[in-house]
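Presented as C-alpha cells, the chain that follows is alone, the form predicted on its own.
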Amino acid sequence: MLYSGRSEFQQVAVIETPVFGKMLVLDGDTQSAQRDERIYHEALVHPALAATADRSDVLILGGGEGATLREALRRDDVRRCTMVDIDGLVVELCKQYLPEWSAGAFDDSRARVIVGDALAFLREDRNAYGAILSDLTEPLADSPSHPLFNDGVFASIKSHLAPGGVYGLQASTGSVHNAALHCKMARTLRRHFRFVASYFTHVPAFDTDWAFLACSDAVDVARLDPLVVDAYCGQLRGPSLFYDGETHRRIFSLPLYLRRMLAEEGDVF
C-alpha cells in the first residue's frame, strides 16, 4: 500500500502487486495498473483522434492519471488539450506516485489542466473542440461522475465539437454477462449523434472485457480505413503498445451477443 485516504469526493488507494505493478484504485474499483494502462488509454484516444478532422484542440474530461493526456499529447498536431477533473488530489497523488502514467504530460506547454467540476466548465467555456473524451469513472449512482451521464450534458458535450468533432468515452464492460450498462449509454447517445459506434477490448487488470464508445455526426469511426489508421500511428511520439489499424479494425468486430444487446429497446438515462 502506497497511499490510502479518501478525497473530498471518493476513497483513493494507490497499491503495488506482483503481477501488474503500481494500480490506482477509486471507491475499491481498479481504474489503471502499470503493466496495461496503455490498452486501456490508446484504446480511449487514438481512435477518435484519428477520425476527428481537426485535432488541434483537444478536452478530456476526467483523467486524473495524466495519462490520457499524454496519449492526445503524442500527436503534434494536438496544439492545445484541457483536462478537467474533479479530485485535486487523484492528480496530486498520480503526480507522486504514478508519474510514469503522465510520462511528462503535466509539465507539456500545450496541456491545460484544470482541477473543477466538468458540468461547470461544460457550461462556463465557449470553445469547440475536434474531439472530447470522456475518461470518467463508470456513472454509478454515488460516483461523483453520475451527473455527467445525461441527456442534457450530451447535449452540452456536444454543442462543444468542432464540425468533423468526435466524442468518445469509456462506456463500462462489454462482457457477456455485464453489457447492460454500456447499452444504456449507447441507447442515450444515439439519440444526440449520427453515428455511435460501441468496440471493446480485454483488460487483464479490469479482469474484463472494456467496452468504449466513439460518437460523431461527420464520421463513422468503426468504418475508419485501416490505413488511415496506420498513417495516423505513423505520426504518434513514441512507440504503441496496443493500437494500429489492424488492432482498430479488431476492436470494432463486435460479438453476436453485443450486437443483439445494443439492436435491443431497453433503458436510457
The other form holds:
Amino acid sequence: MLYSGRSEFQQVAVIETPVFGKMLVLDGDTQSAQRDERIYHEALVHPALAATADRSDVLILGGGEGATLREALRRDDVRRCTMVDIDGLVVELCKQYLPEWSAGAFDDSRARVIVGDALAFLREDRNAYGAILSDLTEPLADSPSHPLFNDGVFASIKSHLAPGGVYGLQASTGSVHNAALHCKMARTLRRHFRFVASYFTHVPAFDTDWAFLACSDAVDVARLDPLVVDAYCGQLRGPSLFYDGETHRRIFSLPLYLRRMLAEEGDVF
Ligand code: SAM
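Given the form predicted on its own, corresponding form predicted together with ligand SAM:
After this comes the whole thing, all chains and molecules, with the earlier chain placed first.
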C-alpha cells in the first residue's frame, strides 16, 4: 500500500502489485494499472481522435491519472486539451505516485487542468470541442460521476461538440455476464447521436472485457477505414502499445451476444 485515504469525494488507494505494478483504486474499483493502462487509455482516446473532423480542441471529463491527457497530447494537431476532474487530491496523488501515467502531460503548455465538477463545467463553458472524452468513474449511485449520466447531460455534451465532433466514453464492462450497464449507456446515447458505436477489449488488470462508446452525428467510428486509422497513428508522438488499424477492426467487431443485447429494448438512464 503506497497510499490509502479518503478524499472529499471518494476512497483513494495507490497500491503496488507483483503482476500489474502500481494501481490506482477508487472506492474499491481498479481505475488503471501500470502494466496495461496503455491498452485502456489508447482505446479510450484514439478512435474518437482518429474520427473527428477537428482535433484542435479536446475536452476530458474526469481522467485523474493524466494518461488520457497524455494520449491526446501525442498528436501535435491537438492545440489545447482541457481536463476537468472533481478530485484535486486524486490528481495530486497521481502526479506524486504514478508519474509514469501522465509522463509530463500535466506540464505540457497545451494542457489546461481544472479541478472541478465536470457537470458544473459543462453548464458554464461555452466552447465547442472536436472531441469530448469521458474518463469518469463508473456511474454507480453513490459515485460523483453518477449525475453525468442522464439525458440532460448527454444533450449538453452534444451541444459542446463542434461539427463533425465525437464523444468517446469509457462505458463499463461488455462481458457476457455483466453488460447491462454498457447497454443502458448505449441505449440512452442512441437517443442523442445518430451513430453510437460500441467496442471493447480485454483489460487484464480489470480481469474483464472493458467497453467504450464512440458517439457522433457525423461519423460512424466503427466503420473508420483501418488505413485511415494507420495514417492517424503514424502521426502520434512515440510508439503505441495497442491501437492501430488492425486493432480498430478487431475491437469494433462485436460478438453475437453483445450485438443482440445492444439491439434489445431495456433500461435507459
Ligand atoms: N479508468 C477509470 C475506470 O475504469 O473507472 C476511470 C479513470 S479516472 C481515475 C476517473 C476520474 O473521474 C477520477 O479521478 C474521479 O475523480 C473523476 N470524476 C468522478 N466524478 C467526476 C465529476 N463529477 N466531475 C469530474 N471528475 C469526476
